[in-house]
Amino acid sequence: MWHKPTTLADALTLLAEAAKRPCVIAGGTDLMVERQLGKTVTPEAWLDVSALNALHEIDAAPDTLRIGAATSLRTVARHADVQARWPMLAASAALTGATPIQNRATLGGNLVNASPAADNPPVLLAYGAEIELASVRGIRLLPLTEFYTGYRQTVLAADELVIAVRLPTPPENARHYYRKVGTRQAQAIAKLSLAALYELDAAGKITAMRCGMASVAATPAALPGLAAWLRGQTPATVDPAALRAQLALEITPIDDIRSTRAYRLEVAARLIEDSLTDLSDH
């Protein structure tokens, strides 16, 4: 059974009343992607949230951004606001597939689908992203750090909906870096990506720092041992053998058929430096 509800109180109200959860679907670029693997997706019902036209919506506010779960990539990368003041946000939408997955794809289905490889959670555990969770009995703030809870595994209860995503606005002194370790520049997922938000004192010094990385761990990985291992420290005196044996603690990457742990260890170590020197050198 197909359901396609046009207010956001029918959509949870389905929910509430469902026997079995049925399949959330919106932009179905996921989904399309399993049946050309040849992997059968036959849930007993589905509801379709493309209609629900709050979860459409970017409301971009002087001290936080909103972002409703159906709106497409391809409008989060092309918002205004977004590219001026939450530009690894900007980079990673559009960077997510090709042009028509993004014209097609969520940030909200993004972030559910819980690929440990996913483009846009790293940034959004940079930028520390909160996420709002409705059901008919109300709607709860969470931090995203606090959503995953295993390989494709989330917080999410059965009768309860992600419709929007909140950011604050980063420090206007604040460096933001993002870069996509990946086979191509599109359509290819990541062998692995980092996301970082630093902020400097007047000496130099790393006085903050917020990241996420992809495709290191069973879950997007926000590295808060890393970051408050950085704090206080100068980029250009970071020790590399220090590094790497700080990031070993936090990221425990696997081989598979797109790259081997050896490597994703490595690139890791390698992208860290590399935003230090982007520190360095501005």
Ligand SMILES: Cc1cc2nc3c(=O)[nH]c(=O)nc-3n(C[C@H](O)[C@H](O)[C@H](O)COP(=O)(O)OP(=O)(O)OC[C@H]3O[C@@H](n4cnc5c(N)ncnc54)[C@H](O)[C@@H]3O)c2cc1C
The other form holds:
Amino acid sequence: MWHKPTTLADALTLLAEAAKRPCVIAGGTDLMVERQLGKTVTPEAWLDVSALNALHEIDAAPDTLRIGAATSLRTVARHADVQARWPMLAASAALTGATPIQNRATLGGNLVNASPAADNPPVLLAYGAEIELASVRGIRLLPLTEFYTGYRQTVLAADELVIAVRLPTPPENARHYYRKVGTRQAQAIAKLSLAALYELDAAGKITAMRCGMASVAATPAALPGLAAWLRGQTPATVDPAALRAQLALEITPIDDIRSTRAYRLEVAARLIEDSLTDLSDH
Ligand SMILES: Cc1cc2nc3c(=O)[nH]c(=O)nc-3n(C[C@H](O)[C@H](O)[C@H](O)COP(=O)(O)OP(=O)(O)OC[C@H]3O[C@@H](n4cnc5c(N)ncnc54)[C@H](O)[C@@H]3O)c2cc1C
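Okay, that is the form predicted on its own; can I get the form predicted in complex with the ligand now?
Expanding to the full complex; the earlier chain stays at the top.
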């Protein structure tokens, strides 16, 4: 059975009343591949959220941006406010697959699929994103740092939908660094990626840092320990050995078909170093 409600209220009622949660589908670019590969059983019912207008809105206010969960990554990448104030998100959306994928793939699908290699969660972590979860019980706002509970697992309840992502506007003087490392320039799953947002004082010391990394842990990783460790340091004098020791406390990369654990540990350190050099260079 294929359900395609046109109002959020109808979609939430359907979820609340279903004996078994229908499979929520947005762009289908993850789900259809998984089905093709036989990784998932065909569900009894589908809930297609693509016709829910409320999930397609992008609202930019001076201090915040709200992006509907069913917004395509192409729309996110090309949005003028996103490009101007959240450039790392414009970049990560534009690097998620190729254009045909970006036309169908949604920001919400990329988050809920909960792959540790997904391109947009690290950026949203660096920007301090919150996500809106809706059910007939109401809407709850959750920091993205609390959304992932383990490999491909989230706190999403059986009757909930992700309806939007909220991003605070970064301070004017914040410095944005984003780099995705893949096998190829385009259409590659991340071996690793880093999104980092820095603030510096007049003396050039780091006063605030927030980041996200892909493919270094079971979930997209926020690395709060690294951020705290970097605070108060001058980018040019960060000790490489101490940085590696700090990173090893917080990330647990695996060996897989894309990279080895040792490679990921080294590249993670080098990406942080590169982001620090970037701060010194400008
Ligand atoms: C060829 C190809 C290349 C790709 N390249 C990349 C890449 O480079 N980087 C990358 O990160 N990803 C990549 N992907 C994966 C995929 O395109 C993205 O993860 C995409 O953002 C998923 O969005 P979707 O709308 O298609 O999700 P769907 O497949 O529709 O859904 C994915 C998951 O999210 C759930 N879901 C979707 N929307 C909601 C909602 N509103 N509320 C609750 N649950 C919801 C679904 O139930 C499902 O579990 C690629 C996929 C393909 C086929």
